[in-house]
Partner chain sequence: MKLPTLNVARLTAAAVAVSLLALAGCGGGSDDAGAAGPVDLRMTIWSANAKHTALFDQIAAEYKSTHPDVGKITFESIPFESYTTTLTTQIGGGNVPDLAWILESTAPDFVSSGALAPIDRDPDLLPSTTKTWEQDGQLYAYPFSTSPLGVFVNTDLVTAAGRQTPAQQIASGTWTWDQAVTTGAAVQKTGKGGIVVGDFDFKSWDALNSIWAGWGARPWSEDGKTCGFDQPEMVAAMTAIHQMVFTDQAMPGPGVTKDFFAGDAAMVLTQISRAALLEKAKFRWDLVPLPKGPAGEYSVVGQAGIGVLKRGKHVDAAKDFLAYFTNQENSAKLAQFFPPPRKSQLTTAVLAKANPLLKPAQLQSVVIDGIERGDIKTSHVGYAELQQTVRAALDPLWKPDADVPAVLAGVCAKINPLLSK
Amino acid sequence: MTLVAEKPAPAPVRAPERAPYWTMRRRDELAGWLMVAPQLAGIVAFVVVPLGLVVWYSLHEWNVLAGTFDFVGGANYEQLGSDPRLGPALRATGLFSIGLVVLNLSLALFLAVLLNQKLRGTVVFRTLFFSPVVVTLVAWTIVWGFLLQDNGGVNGFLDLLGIDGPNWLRGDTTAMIAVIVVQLFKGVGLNMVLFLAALQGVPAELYEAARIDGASAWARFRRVTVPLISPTILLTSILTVVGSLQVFAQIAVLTQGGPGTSTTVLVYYLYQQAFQFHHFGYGATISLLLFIIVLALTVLQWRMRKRWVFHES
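For the form predicted alone, pop in the coordinates of just this one chain.
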């Protein structure tokens, strides 16, 4: 009898192992999203949602006193295009912004260059110039309101010099100048500190090389200092422009938009329409116009940086 060897049973086929879901890459992505989640939540809650509500309100006429909320479509935008008071408000906003930005950046850079010198007492002067930044805005403005009155401290000082000072807050031209100066002294310290930090980061070897080549002080400032601190100039210009377009407390405390409409900037005009005249829908429309202006100027400055900011070409 012949014995036939039995064939070994085939090995069971194992199902391919599934790759683990929580790979190192996915863990890193989750960690990144968790880190930015608070910031994203804040942006959604305080930027995206309010902006969407403003657009929604601009399509309605909301009368809080009467308790009505009526859809009007583009009526508020049509009113914005034909509003005779919008032009003066835009003109006042432009005058304030141009005056403040030019004076603030120029004075801040001048003070930073002076305080960057190795002189005695610079620490004290830095503190004096920066201290208004930490003072409450309303308190600062109220004090200046008293100083700028017809019989206030400013005219009292001018009287000692034999100068008859004007009623600063009651003249069309002087009121705007007064508001600009008040905001200038309030915020120049912040830009000064930013410029000072940038100046201290400029290598001294570059100044020494320029001096050996015979460059004058002005040439060293124009060819060495300005290019190397140009990123800080860009930052301060964007912050100052945006801040100048959002001015409100100084106008509300010092001039209430007057005399006439000479200091009625766009933010104060928005406040008047929404909270004094209770035209909340039209106020929302003006706020969208302000948003577009701020966005356009910020994008314009950012796109132009390649023409003059160092290392951005």
Second form
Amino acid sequence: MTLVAEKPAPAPVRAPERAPYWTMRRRDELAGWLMVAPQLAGIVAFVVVPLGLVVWYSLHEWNVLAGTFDFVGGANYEQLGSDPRLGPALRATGLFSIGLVVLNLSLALFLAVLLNQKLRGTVVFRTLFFSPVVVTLVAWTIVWGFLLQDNGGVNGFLDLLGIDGPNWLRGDTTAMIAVIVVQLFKGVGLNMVLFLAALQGVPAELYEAARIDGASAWARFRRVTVPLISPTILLTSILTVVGSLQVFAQIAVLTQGGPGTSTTVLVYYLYQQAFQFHHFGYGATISLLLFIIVLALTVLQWRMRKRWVFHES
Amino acid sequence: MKLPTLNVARLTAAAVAVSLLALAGCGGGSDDAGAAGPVDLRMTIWSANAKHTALFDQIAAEYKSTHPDVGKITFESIPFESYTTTLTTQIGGGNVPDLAWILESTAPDFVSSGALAPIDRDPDLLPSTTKTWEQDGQLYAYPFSTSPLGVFVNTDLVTAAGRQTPAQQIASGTWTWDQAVTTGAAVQKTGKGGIVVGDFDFKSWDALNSIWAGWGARPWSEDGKTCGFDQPEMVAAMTAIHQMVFTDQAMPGPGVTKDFFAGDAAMVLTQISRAALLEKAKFRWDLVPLPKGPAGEYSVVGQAGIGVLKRGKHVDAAKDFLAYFTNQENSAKLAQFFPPPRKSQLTTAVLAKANPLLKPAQLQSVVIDGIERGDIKTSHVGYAELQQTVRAALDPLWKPDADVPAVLAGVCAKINPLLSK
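Now that the form predicted alone has been shown, please provide the structure of the form predicted together with the partner chain.
Then the entire complex follows, led off by the chain already shown.
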């Protein structure tokens, strides 16, 4: 007898089961996007779109009063290349930025080190130095405008010391110094507080070890303090450089770019071209130049961090 | 740990709702041009003086009572220093006011660009007051304030310095710039300020026209094509001003502030509308015409116009309101602050009613005679750029050892390319 094995009945073909689209991962992804959507919308609306518009405007001649908006291609960029007022504006910007950044960072660090001591009254001084940061910029500048007049408070004080003070806001050199100093006192408190926070994070045992090794106070500062607060130095230098390139209100209130064009920094020149002279297209072109300068300096500082910023890792 | 499952449908619906709300919030106000109901009008002004705005509001309320088609009429004050900049930024941003108060210096920009709608000309308007606001025979703004510059004098300070008052000098026919400088210097020796040029502050150089016009000088030719700073009249005038500041010390120097209205200076050259600041003055004062210069007697007139913006939402309604705002009756009311451009109202009787602080003789000599013979203040197409360029080029003049002709030649070198545009 031959046994014929019965073929098993073929299993019914089942359609492959579709994986549900809304997996936990996709739900989480969507939730994540929805969470950041308002922030992204803000960035698109207030950063990306204006930046795009600035590029678009820089290719046009926009007569606000006549209501005309004509495409001029690269004409505004050609004008930028041959503008005799651009050189002095860049020079004034450079002078202001270098002066402010050097003075601000040095003074802020000096004050922070000083106020990091465990002495009586340091809280009062910290408050005093920080309070200008929260004062309205224009009000602060107007008050300084009065103080810096020829017959103002600063020269009155110098007079008491037997010094014949200059007419601060009317001299080519002194006007720039005055603007830098006004901005320095306004903003140094912020960097001071950041440095204070960084100083308080430096482990005391490192100082103790250095002291045991016979390191002097200057050596301890140079070899221990500076490396350990170098990330904060990087942060403050980036913030101060970017801030210095955007100075406007102080110039507008104190000097209006003068005397001559000695304090006409790039942002003020941009404002003049766009909003006072109604050359909006050219103003947009100058603002792009400023954007490129800020970007380049920030990238440069960021790249250079590898050389001098200390990371424990 | 199991994370709570999010209800995607609900989350999406919420996000859409938030987005819609945000979009609704970002949207501007509705354009009531196409909507039914009364139209709202907005006029930009630079004055924030409560008395000015109260009068404007009163006129607007009277107009609305007979015009139910008009809803709100708003007068938007913008600080003088940034007035034109803010106005043009509003226009550029599509937030165009229906009417705007326009300064004479920027009149050519507004008129020649076609920004303003033409308005009807009242035959009562003095031709000399409408010149700045015309193009091709059409009037583009109503010159509602035509204000001559005069000299307010603190007679207490002048007599205390041992000098005759300007009124006495006028009576004896010796009211000249030489005498004014001597008076200013005498007062400055007492520690107060001598001659102050209103709004000058060694930056707004165009305010000096109240002096240089006495030398017959002009910053540029009548057609605006040729620089006038290097011309003999301007060199003489600026030399006199330089001496006034640094040699005679009759005028507070750069960086020194002396407020006439606080009683700190002998004289101020400014417009008569500032008389309101003397209402509570604690010193005796007078208003006299500008001193006689080498070119003879002269007068300088500041002017402001009100125009209807062509790209405003309600051009016809704005024109109608402007006609009402400046008609005979309202012009007489406005005359208490803003000297009218109407022939029929330039009488001491009308002006005295509106200016109780000023005597009829002052009104006649400074306002009426001033408007009739006065030059309207400097203006030019692209004025803001010219203003800034001259300011920067003129800065070296405000030093004791300045070479006046060389500085003025330098001004021309800087502005010639702008004038020839």
